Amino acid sequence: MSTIKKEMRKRKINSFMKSYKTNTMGLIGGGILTFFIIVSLLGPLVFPFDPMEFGQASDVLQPPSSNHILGTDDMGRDVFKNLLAGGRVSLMVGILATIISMLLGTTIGLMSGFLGKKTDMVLMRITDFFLVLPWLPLVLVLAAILGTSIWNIILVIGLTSWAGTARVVRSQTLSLKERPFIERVRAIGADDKTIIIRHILPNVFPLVFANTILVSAVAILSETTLSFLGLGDTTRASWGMMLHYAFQSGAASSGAYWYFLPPGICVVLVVLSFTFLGYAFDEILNPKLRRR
């Protein structure tokens, strides 16, 4: 039986990769994201950067030159090194916050859809509460209360972005639990835990996986927003903090385009790559959306 399962899993992976290689949007998104991940991981090792170390007064807001590829910021620091270090933090926040969001949303959606009745009613009312609350004011208040640590930001974003996933997973679970194969599994004595983990979750996972990619884009935008509004971790470099300091220093009005354009472009490209991948995976994993 295990050999058959391994063979089926291998076929699914091969089928997924074959479909992915023919999906232009997915290839573009994957290429952009891979580039940023490699650069963000290796860049700070090759070009070390300390966000707390200021440059010389003569280096403040200097345009791009042979010494500073992307110029310097209002504190005399190299924008290129800052950009590399900021990429690692922004991607880390996006990925970790997404993991928290997906775990919460998937768990609540599975329990609500499968158990139904009072459990469903209570969990969905909690979900509705988070859905109807204005997101930005809620995140701002939580971030202000908990503090501006990078870990607090990750926690805040993760705890406020799970509701949409819970709704999607619940809808799919309600459909799956009425399928004949679930009734057969229940008839041979399987308990609820076994049914959820071994039969419902694997069938919901493709939907969760595609949704995870899209939530990652939202998480990175959320970190950028919080940092830009002054609620980011000032001890760590991030693209949002770069935009925050650029705005504070009046880089836009003084014409220091090299200060605010690079982090803004990076945020747009990374969010765009996650969005492309999310739509591509949804199209590949959902037969109804797959192109014929």
Contents of the next structure:
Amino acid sequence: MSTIKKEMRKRKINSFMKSYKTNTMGLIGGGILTFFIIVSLLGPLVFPFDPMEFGQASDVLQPPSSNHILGTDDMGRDVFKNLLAGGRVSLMVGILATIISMLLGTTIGLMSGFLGKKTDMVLMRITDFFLVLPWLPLVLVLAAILGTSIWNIILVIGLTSWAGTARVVRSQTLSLKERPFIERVRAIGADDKTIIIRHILPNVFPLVFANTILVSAVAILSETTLSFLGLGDTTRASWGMMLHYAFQSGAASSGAYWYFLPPGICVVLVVLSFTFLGYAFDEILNPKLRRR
Amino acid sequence: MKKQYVFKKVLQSLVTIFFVIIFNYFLFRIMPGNPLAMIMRNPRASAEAIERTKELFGLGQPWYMQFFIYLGNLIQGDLGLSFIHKTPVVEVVWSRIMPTIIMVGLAQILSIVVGILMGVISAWKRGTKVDVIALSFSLITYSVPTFWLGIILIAVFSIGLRLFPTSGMLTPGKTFYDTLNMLKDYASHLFLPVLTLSLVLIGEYALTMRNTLLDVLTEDYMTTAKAKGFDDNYIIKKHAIPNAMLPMITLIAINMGLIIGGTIQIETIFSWPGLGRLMYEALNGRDYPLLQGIFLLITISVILANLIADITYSYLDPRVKS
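Would you mind giving the form predicted in complex with its partner chain, to go alongside the form predicted alone above?
The complete assembly is shown below, putting the previous chain first.
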């Protein structure tokens, strides 16, 4: 039994990899993301950065030079080093918020779809409620109330972005639980917990995966926007905080392009890579799209 | 049947609005301490505002009574005093609605027209260079933080080319001798904010139009139409596009959230004196009554937009029953 299962899983992964390798969007997205993950893991080790350490007056807003390849900001800090450190913060926010959102969305979707009846009704009402609430204002208000530490920001983004995933998981669970193989497993004597964890979860996981990759993109964008609007963690050097300081110091009107362009470009590239990956996985894993 | 459906939807929306009010009420009370303590901590709160808030919240009474007092005030349109402006929240909010409606309205019209056109062309020429360019445009604008796009446009058009002013609604200190001159000045201030919001929205509309059109093209009735001998042009125009337009109605409502998010950022960047800019000011001044009022207004408008979309959809699509 278990060898058959292993063989099937191996085959599934192989066929996924085969489709992935021919998917241009997926390859570009994967490439960019891998680059950013490696750079933000290793970069700060080679070029350490402390956001609280300000430079000399003569270092303020200097254009790129051999000393500072991307110039300096209005506090005399090195933009390139800040950029490397910022990558860490932004990716961390994106990934941790996505994990919270994925866990919540999957649990609620599974429970709603599998248990049905009243549980389904209550959970879906809550889901609809979160779907209809305008997202950015909600996140802004929550962040303003809870306080602006990086952990609060992660929590707020995670707690407000699960509704879409819950919907996808629920509809998938609903169709799965009517399939004959679930009936067979139940006839052998499996209980609900086993059925959900061993048989339904592995089948909904691919779709959850495609869905949550898009959540990561939104999470990183939200952290950037939150920080830009003055609700960021001032002790962390995220890309959003860089853009916040850049705008506050009037970098755009003084022509300090080296200050406001690099963080924005990094955000765009990382978000784009997540979006590309999300679309690619959706195309590979969603049978309805393959037909087109 | 249809009446029943509409009734059900209206009822559902009312229930959701009620939940939003409860949610909004408790949201602003999860702060440590009581509301008064949080207001006292705010250096901008005047003695009058504190007194007013005390009365408004019904402090000293049991929590359920406090909720009913809040509800009663709300129904009478009393949302308390703004800390920053020291005037009733309702008045402050009201004075900022028009600029936002003008900016968002223009951007919506522009982006719906351009977005639908782009989506149709993209689906029609699926897999060609045109499609790839349109698709990349959509995905890139989706990935660009709205405020950053605004900054870039300011840097290029205002600072670099000196074509448009950087911020505000009218040039400060300028006197206008006739309306035409004033309108000209207004329009030049409006141009960049509208452009920014449109750029964000066009991609969204184009992508959805493209995808629904592609979905429609795989439906069985498309094969039937082909079998009847209609040519491709005719089928796309008369069969595919009308059917693909339906989901767009829902999208326009769903997009409300996105539009509001974009508006907050754009109005902040361009100092456009609308609701988005007001929310930014309320956030940074920790003006909780004002923030609560704006949040309530935004959520209720989103729910109403969804309701209108649902009802319109049910009349346009005969397949929707109760």
